[in-house]
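Only one chain is included here, represented as structure tokens and corresponding to the form predicted alone.
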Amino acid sequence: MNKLKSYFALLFVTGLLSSCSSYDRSDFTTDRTNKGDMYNILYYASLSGSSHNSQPWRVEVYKEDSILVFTDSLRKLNVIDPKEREFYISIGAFIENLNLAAGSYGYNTEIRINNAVTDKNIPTATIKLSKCKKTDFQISDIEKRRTLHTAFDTTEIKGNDLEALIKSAPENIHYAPSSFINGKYVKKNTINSYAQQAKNKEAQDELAKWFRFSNRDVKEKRDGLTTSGLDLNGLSGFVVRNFFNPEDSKKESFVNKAIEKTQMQAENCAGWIIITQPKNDIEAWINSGRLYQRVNLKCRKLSLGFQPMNQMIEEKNYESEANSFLDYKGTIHFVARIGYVKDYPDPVSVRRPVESFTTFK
């Protein structure tokens, strides 16, 4: 009888799981057939990565040949990113996708960065477009890009693959293998800095605002951290979606589980991508964002898992020591773990529709 009860219980839970799956990007497809080039270019731009999937951009389009990119100050992460470095890195990733998509549609881009933005009504970037021959960039690469939170293979990165990741900016893009002293340092301090941040009440409050556990929240906001985006699938995803709310993420048990998962991630990768710049200003941060996006796109083509893990440079007491110990040319702006993966699932993190962040003049 007990076996029979267990069998029906399993059937019941399986049914719930299949009928209550997490909303993801595929649930919000948009017909872009007659939307025009600018709309499509901005759609692909919006598929870039951003801290907490905050999508902190606003756009104005003029006469089908000029795009102004603004920041959305309501989407800042004031606790973990008080200097706004990651805020502008996210804008840089958006601009890189925009540039690549424009080329694919047959537009050359002239990008000018405003390095002294003092008002939300001043554009961070002005982009002038002019017709040209279409590039050979495969636009599907943007659609396939994603962050992975699973364990990666610890096998060494092949020389040709590593060269492909770094060659566009060898002075700014660095690689620290996990088995080398720099890689071991990054691993240890990523784990420790994450634990420190995870126990910070202000950081907990900020993070909770960006969790989208329920399908209703995902549907209404189409941004933030969803269970699918965090690779919480199957039974664990079902439980979080249906029995947790964002405030539960502050509980000690939840925090400890997150620390355990971060340790697993840091210990299961081939190494670390580290991006540096000689300056710390808006233009430098945007350039770092463009490089980050470029590396992430390349990782996907090479079947390399990619996950930003910036806690070491978000926590002030770890940041200064990391820059001194690692001794790369310039200041560290960005850190990510990488490693080969056997299966590369489709991207699932949701995006706001183009209309929600764009004004067509």
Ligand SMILES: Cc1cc2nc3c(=O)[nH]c(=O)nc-3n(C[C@H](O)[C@H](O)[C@H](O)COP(=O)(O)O)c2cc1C
Contents of the next structure:
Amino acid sequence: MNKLKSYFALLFVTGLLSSCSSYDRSDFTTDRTNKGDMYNILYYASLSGSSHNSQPWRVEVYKEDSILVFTDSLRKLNVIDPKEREFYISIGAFIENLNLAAGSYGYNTEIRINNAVTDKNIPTATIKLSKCKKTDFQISDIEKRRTLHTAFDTTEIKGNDLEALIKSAPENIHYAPSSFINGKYVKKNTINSYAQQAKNKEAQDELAKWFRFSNRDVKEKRDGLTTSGLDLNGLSGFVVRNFFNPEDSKKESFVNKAIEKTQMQAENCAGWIIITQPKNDIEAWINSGRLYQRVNLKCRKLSLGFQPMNQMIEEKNYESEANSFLDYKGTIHFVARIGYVKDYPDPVSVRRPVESFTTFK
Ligand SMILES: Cc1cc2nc3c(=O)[nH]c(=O)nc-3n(C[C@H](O)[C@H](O)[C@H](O)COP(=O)(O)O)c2cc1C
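Having seen the form predicted alone, the form predicted in complex with the named molecule:
Following is the full complex, with the preceding chain placed first.
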């Protein structure tokens, strides 16, 4: 009897301990040593950011020289992204990581985008790879990139750092300091549009489908928004992980807490990165996704926290006003807050394994 009691006590303690910490990326490592270059390149591609961590890609690999990238329509966010802009921005981020990783493995890429994808069986991108000298891109930069939800420093960004962020595409990448009129506008309208979206029942239903609160869900799905990925640490992370289910995220108290947190985030940054494009089609969205990924990678190198906050352009009534008030050339595709952070934590958001989105032909 005593043995049985200690067995159950041990089970209880083990369960309690494992629910104390959230499963994160470090819990799902794969030995990639003998998997080949294509597998490794796709692993790094998959570490790109995506809206709600939906990871909406599917891939076919033909020998060592071509990769077809498809979208996975089951992973669309129809409520907050009906025009599919963010869907393709996420694909663009994947392609950018793929391109950088390929270079570092010694492959040149020739990327062709199909701007009129009408069928899920037609690839969005066809990527031809040819052997070349390895680039000096440090692949570990991809492993370190992340979205950060904590407060950032509000001190001005240094001129050199700003130049490094913008110089690859000054026509498309803009910076609005928080203390300037455009920055103040983005802050106010990000908070208000977030509150509007957070109270919208359809957006709540959609978001709830991507929450992975319990460790069991994280392990099973390896996508979506986890407590650690949202930087919900300590006691609040423990409570959400163990006592909340995704449906609870629709309750007024939860929604109000999320609005409060968004306000804190919008108020605690040095300024806003805004990506624009002259066009509004698949290719332009993919280009914005590639720029987003590049800026996020660069921010990490410069100890600048980076958090996409796109609600101002997701909510239709805010979007048109923002485009005319901010008056950049082209349309706004992407908004993110940035600011220096002292201790940059390691990335924690989880990813599906390469095998789950890839067919090797
Ligand atoms: C198009 C797009 C929109 C996003 N919008 C938000 C957002 O509104 N708020 C937020 O905190 N993160 C946002 N993100 C970041 C994703 O949630 C994040 O990339 C994903 O959870 C994976 O985490 P990681 O970037 O740390 O790898 C967005 C990302 C993309 C690509």
